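As structure tokens, one chain now follows by itself in the form predicted on its own.
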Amino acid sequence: MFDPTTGLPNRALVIDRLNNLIKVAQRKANKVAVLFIDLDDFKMINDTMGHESGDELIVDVAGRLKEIIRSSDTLGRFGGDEFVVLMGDIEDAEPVERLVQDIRSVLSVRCKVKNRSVSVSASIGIAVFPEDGDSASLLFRNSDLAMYQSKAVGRGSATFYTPMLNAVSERRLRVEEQLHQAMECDEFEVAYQAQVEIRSGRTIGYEALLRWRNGELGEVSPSDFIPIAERSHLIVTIGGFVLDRALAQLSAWRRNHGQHLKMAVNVSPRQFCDESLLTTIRASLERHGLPSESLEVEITEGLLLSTKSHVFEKMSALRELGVTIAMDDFGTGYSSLSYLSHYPFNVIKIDQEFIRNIEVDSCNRHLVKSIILMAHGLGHKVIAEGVETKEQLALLTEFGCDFAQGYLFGKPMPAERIPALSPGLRMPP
């Protein structure tokens, strides 16, 4: 009844203790909480840094959240990186969103694995019975579907469950049914948005971004169904079509043109991981009739959270083949000035968020400008995403920064609805 890696309550425990909280609180009428908690991120770690880390990383959260619980919660592991506390005998939610908060702050402090520093978080789903719930499974079932809010959200967030997430339940589902075949039925396409050069206005290239229109479900958000490709294997077949699509536009671009530009092609955490990225992209590049430097590889700043040799030795890689890489998104979760000097980047993208109200917001202003002269004294280039205004490309021109990307210059688009290219074409007045 218990799990052999941690000690704690297993699911069948946890679920027998459940229903005894729950005719407690009917005698008594009170309410219990279920907090369903899920790490971040955790199987980037198991997969890149083994499966003997990722149970280490499991005992020390295990020890930190037993350590802040009351005496009468209970703490269990439901598997793999999923645990689950139950609170009996409360009022209101006051002890549920205190337990919340302690959760936050003692997984602040970064955990060592085998000599590395790891940072790490959680999302939690909160049901409370008897209102999202009167039995053991629906509890769980509504913290559960919380919990997956909460990820939608962002890396360290809570959620209670309403009955709106039934349908945000069953539009994932949907969603993740239909993903299965849209490669078979050719309903993914690529678009692409101008990257500029700052100085001169040039247009030196695109940044490929997927796009995914569904018979069933209609135009769908990659916000929707990139994170669910991601926890399976679609997301490496998706990346690869988009990578070969995405160059051979490039390469009859190059043809037809003349021009030395360059394709941006977003590489997710697992995609990055996988073994056959450095053929896929070597094929694709000989297959176009491209060489290297054409192509600019964007991951974000979550994938050096796991190890830095893994993670280096493939960036390492990328950079000898000739592959200009971008941090992607910088400035946003994890954001830190030191993986400028300890990671082998060519390009920092600076996140929209900040660029979004640097005419107004000081704070702002200040974080990008530093954010440029520190990527200069390290000697990479920067990009700044998601300008739409004349007064941001002033003060990003003031600033010194190298390129701009953003509706200011154009929407994402088709690749036939991009007007002809020119060796002058020119950003707008």
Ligand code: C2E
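Positions refer to the first chain, counted from 1. Model, not experiment: these values are computed from the prediction. Compared with the form predicted together with the named molecule:
- If you assign each C-alpha to whichever superposition fits it better, A208 and V32 land in different rigid parts between these two forms.
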The other form holds:
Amino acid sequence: MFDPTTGLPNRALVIDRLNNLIKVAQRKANKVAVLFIDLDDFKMINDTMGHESGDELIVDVAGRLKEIIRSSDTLGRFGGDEFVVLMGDIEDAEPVERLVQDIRSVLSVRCKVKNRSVSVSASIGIAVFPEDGDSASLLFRNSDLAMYQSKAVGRGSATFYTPMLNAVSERRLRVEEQLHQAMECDEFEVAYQAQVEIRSGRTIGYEALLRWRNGELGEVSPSDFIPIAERSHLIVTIGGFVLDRALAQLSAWRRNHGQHLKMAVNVSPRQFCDESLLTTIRASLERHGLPSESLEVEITEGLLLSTKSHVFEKMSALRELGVTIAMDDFGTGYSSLSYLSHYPFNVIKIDQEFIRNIEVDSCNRHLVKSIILMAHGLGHKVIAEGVETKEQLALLTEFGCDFAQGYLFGKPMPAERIPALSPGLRMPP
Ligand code: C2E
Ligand code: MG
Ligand code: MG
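Given the form predicted on its own above, I would also like to look at the protein as it appears in the form predicted together with the named molecule.
Entire complex below, previous chain first.
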């Protein structure tokens, strides 16, 4: 009845207690809240630091949660990084909201795991008896759905169940189902978007962007399906496919159009942490006869949060190999400026959100100008993402930005449709 790692009630005991709480609540005509708590990026910690470290972290978190629940509440572990809190005998959402605040606050202190400092946060989903379900199974299901919504919103969020979440989750399940077959059914394509050197106007390379067309779902945006693939091992297979396809393409382009061209490939956190990453990259470069300098790996700020030293080592290994590293979507995440100097980046990609209104929004203009100055000061190059107008380009030129990427120069396109590289045309000098 108890989980051996934490000593907390296990799933069976929690279900039992919830059934009792429901009976009491029916009699007293009050409410029961179920909080489904799932740690963010726990898989990554487990995969990179080992299961023992994972367990150490779980025990630490269990201890912290135990301290803040009311004596009448039940804290249980459902396995993995999933915890559940049952709050019986409540009248409104107030004690639930208070507990959510408390959970955030106890988790905000970094954990020490194997002498490393790890930041933790949790995504929380909440379902309430009787309005969100009249049985234990329905309440668990709906709090789980709400938890997934929190994951989608971002680390550390809490969401109360609403019926609309059913539709969202149905879509997610369908995407996940189809995604499993997409590789075999050859449904993926890679599109390429030019990256241009602002000073010379010359195309220096391309970013590879995955495209998925599915018979049942139609065109699915990567922002939709990458996070879903990221939750399973699928991302490693899919990411490997993109890398190899993009490098094959680059190899052909370099043969015909110029040895200077580079390829930028997005690597998601799970894929980055997978132990096969370096081997896969090395093998793919070799297969296509490319120097490692021709590959740029784009990673996002989210990766830098939890397992610092491991990520640092991996980045250093990539750099040693000769591969360059770009920080994608800079400015949108949780980036602390110290990341810029601490991690061995070559390139900072300013997120399109900052570029979009740069002509009219003086605040964004100042931000972009300062980011460029700061990045240069640290020896990094800067790419502006989402450049759509000549006015934006003029400002970026004035600020000394190195490279630009966006619809102004070309949308992401299949290789055969890229004008500058289509047969018979030469690259501009
Ligand atoms: P990202 O890496 O930041 O890619 C830039 C996104 O901005 C792309 O969206 C691109 O089509 C879009 N974009 C480029 N120029 C403009 C512009 O001028 N205006 C506007 N409005 N948008 C522009 P896309 O292709 O939908 O990809 C979305 C995100 O999905 C990417 O953001 C990346 O994080 C992820 N993604 C795409 N392909 C892969 C992949 O192969 N692996 C991984 N792990 N993630 C990928
Ligand atoms: Mg990118
Ligand atoms: Mg980006």
